[in-house]
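Next up: just one chain, as structure tokens, the form predicted on its own.
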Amino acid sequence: MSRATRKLLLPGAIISVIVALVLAAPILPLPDVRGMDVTNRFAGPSAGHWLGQDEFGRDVLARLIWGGRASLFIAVGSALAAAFIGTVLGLLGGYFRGAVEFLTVRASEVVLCLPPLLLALLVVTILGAGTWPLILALTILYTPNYARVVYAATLQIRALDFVTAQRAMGTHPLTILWRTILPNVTPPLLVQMSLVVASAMVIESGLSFLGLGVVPPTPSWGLMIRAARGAMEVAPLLLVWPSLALAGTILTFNLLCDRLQSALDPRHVTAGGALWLRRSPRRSGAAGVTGNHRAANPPLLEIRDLSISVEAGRQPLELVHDVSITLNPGETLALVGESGSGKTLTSLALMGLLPDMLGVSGGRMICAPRQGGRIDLAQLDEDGFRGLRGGEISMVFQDAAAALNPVLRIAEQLAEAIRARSDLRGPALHSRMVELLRQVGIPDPERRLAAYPHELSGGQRQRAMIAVAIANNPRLLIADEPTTALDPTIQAQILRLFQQLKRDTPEMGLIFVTHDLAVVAEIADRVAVMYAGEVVEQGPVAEVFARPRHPYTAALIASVPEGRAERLTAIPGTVPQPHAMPPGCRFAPRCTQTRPACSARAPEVSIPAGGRMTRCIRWKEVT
């Protein structure tokens, strides 16, 4: 048992106590709790009636237990509903934005301009007093506090990789909203729970204090502590029993929920994942779903004068212009360039997965399914992209620990995967995640699938999520950096992955995003080199490594061991920002062969004999 668990003990243990006597009240031996005996009216504690009588001779003990059954229904009813509706409106209003946003956070949040207990008390006076009028009431009242912390918590979460991999597999938004944001923001609702359970337990015995909650002769702490008080001098007991009963309930829940919020995050645990998730993994896996490859004549991808913008006031920023590459099946095309070239948004923007404030700008992105036709990636909405998602198009993340969801086991996240885009289930569900893992080289995959992301290493982390990358056999896999957070040794294990996903899937095309020449030299067989939002360079790749037909690119084989430089030289000066590109060639300020002419204008596109492409006007005399 861990450590978090056993502080749970205490703090359940009383919680249990409490609402094992409110329930248990009916079958209890207690007196009536109606039945009246004027003559021993605020009679002290006896063994007939362990608490004393009230001002009406009534046992205390049975009121009290009686009137927590009123109170905690209230207050937990209230809690559990506005929980429920507020979890929802967050959910939907942090996920989707937008008008969405508008519709459900933004318009609850008209309530938070209204003082608690005033809105309490017109609601009951317009339905009139009484349990279900008061459980409306505070339903109301706390719906957007549940709300904004759930709204919150999404905004954080859903800009996470593992988010993000799950769009990219084509899963529906909401399946997203249940399956992987939800268990990521149930700490945060417990704490919210704790304070509205004792902030509606307050509201209830204010409102039954005042006459507008619970109607007598129902039995509630806040009418115990109402009489109390009109005979504080005669029995001041009646007011010390439900103030203790209401002050203990309080705390206790408080500090049941405080711990719960440690033994349920699974952030904090590391033996076998958070208490709601430590189950079995269930025994559903999958027989292979091969996809029937046919040979295609067209490009499987042809990008044509792609532009990517943000919007920067009423002029958009440029961040990536004219892109045009081609890519046929069965090709490995790698994407090269600094940081901020532009390279990783151009492949987000394949997947459909840019941003909030960026979109495809200009261009075309052409793509060609398995069954036939043509689509343009760049007309596509949420919808269309997700009917390409995990199938036509799947990605693989640059960090598997922040790509893989870490509230689920493996097995949950490649099933996932695999029921986006078949009707797999049972034992040729778990069939198929087991050939996953042993295609891409997990060892012991039957045990793997039982673990959570953070029990494997990191290179077996990345073959993870390469599987549920290629769970569907996808025609067109693209690899964002996906050896950058790996030591060399797990670097070449995974590049060699990837060439054997290439001879066991032939016509699979495959964009390779990386900084590393090295990496490229290995395995693609074509380079698109990008500077500052451009292609300025393409080509096959031994042709371009021997023979660089652009500065930039001659200044980056010049400046790794790789490029068999007698010297390494460092390209100078620094990648512009998008708001301040330099007149002409992008890459002026920062070659060493500038003439006058590359500042006055932009350089057209040349496209010399060979299929090579190059962006610059004295490529001959570079070369």
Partner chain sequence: MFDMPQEAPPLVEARSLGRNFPARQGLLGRRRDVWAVRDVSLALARGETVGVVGESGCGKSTLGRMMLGLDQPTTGHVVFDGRDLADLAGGERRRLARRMQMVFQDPFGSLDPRRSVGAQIADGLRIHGIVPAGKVRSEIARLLDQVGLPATVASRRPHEFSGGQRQRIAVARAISTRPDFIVADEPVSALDVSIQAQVVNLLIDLRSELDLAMLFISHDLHVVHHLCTRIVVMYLGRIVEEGSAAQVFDSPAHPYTRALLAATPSLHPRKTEVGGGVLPGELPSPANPPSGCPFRTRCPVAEKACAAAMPEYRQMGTGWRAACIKAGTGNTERRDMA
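Note that the structure is a prediction, hence the values are computed from the model and not measured. Numbering follows the first chain given and starts at 1. Here the rigid core means the biggest group of C-alpha atoms that line up within 1.5 Å when the two forms are laid on top of each other. Compared with the form predicted together with its partner chain:
Positional change of residue 96 between these two forms reaches 2 Å or more at the C-alpha, relative to the superposed core. Core-superposed comparison between these two forms: CA of residue 547 displaced by less than 2 Å.
Once both forms are overlaid on the rigid core, the distance between the two CA positions of residue 57 between these two forms is 2 angstroms or more.
For comparison with the form predicted on its own, please write out the form predicted together with its partner chain.
No partner chains or extra molecules come along with it, only the chain itself.
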């Protein structure tokens, strides 16, 4: 049982107790709810009357339980009726669309034009007060809610491929509705159900409180509160009991609703908060700028034995293991690997942008900033990183549509990036922005500055993203799959733009993260191939591609569909999961050249030639 499911137990148990109590009301040894005892009116709690007696001397506890019976009957009854009608309307409307949609969902939504309590009042005016008019009013009231929820869910699910697959299979539409769509709309339906019960109780008790709902002498919580108000000075406790019962029951249903939501739809449980927003005590001298005593021409970036772990659970789980990379000024390094290889995490770690639950768990990332000295990025906190971002290290993200703020103009997003690092203001700032957009090849930059991201095409958005990234002439530019979401002709344009950038700023180092070996061949000087969190091979692109020194690199190159061969060379099996890494070489289970020694222990790094490395013990024999 998952944590989210366990959390359902508490509200579930309370509701069971309440339901059991009101169901068992007739057989419980309770005093008669209508039995008056005027001489003992407003009597306090006693052995015979645990919660005391009301203004007619009736037993409060008995009235509380019977009142709950009336409230719950009305609320659950109308919730069920509305759920049934609304679900049918929503399913039909969502699946068949067109005229059916108009007749079902749109028609029922007319009710939503009226504020809910008013509609109930209107029905009560016509039909008079009482239990059944209330159920009718509440059913009318809540049917469109269900219809809407189910309709939205149906629309969403109907567009999914597995429903299309059913249609392609020749399944009867009603079967599809019943077997495929209904089970998938059940989660939002259940959530809506608990929400409606709570909301119906509010309206029912409100109407009863106004004297327009349940008719006396039938006990109801709303009526009890109404009566208790009149006797507030004499017996304030009479107000407290039904209030507690009512609020408590509604609270429990709301709680159930919340927890159902998180249990049924785990996506809604977002990772808690944002640690970077909280000011942390500065780490003691961490960002330590050490003396400039090394070689006169230090590498731009030197990563040594970098490990990144997820800090959830008892044992930290390593996602990136012992990565060592060096980047010189003006050099382009490609980090290439399949999904789950850790290439994006490595690049995010360089920017201090790892998700909250991940952290650097070992190693160093030595960076040589402009003003000299050396900084270990692994030791920086959020404030330390902020000083480097934009001006020293900058990043282009994969999905420009998501990486640009949709409600701000390009000019605003570009300006704030520039102003974070320079004092440019006014016309100078404007001309700098125009120059940047021109540099990244956006036509008509003056006008484009006033555009919102959604008004630009995909390619232009990626160009704008690049403009933001290079706004402050960073020394190190990290590009995380910048062309993956783009079409081939646009991808070629963006690749060309990167080549131009490299030419225009010969000192800038570029780390290009990609899964596409062909892109690596086009853009990079050196390549680091990652597999399952490790760099398995590194070296100059031409040499690595011409003569790979690791079986994984060789297999990856062979699996690229570019030759003329009929069949492709596939790598059998799948990438291992971080919690189930094979012992020894991580590629061994999928490797065609594996020997028992491969699985015995993790392979050491070998240096087949200057500037190259491989993590294979058999590189001499197999490559």
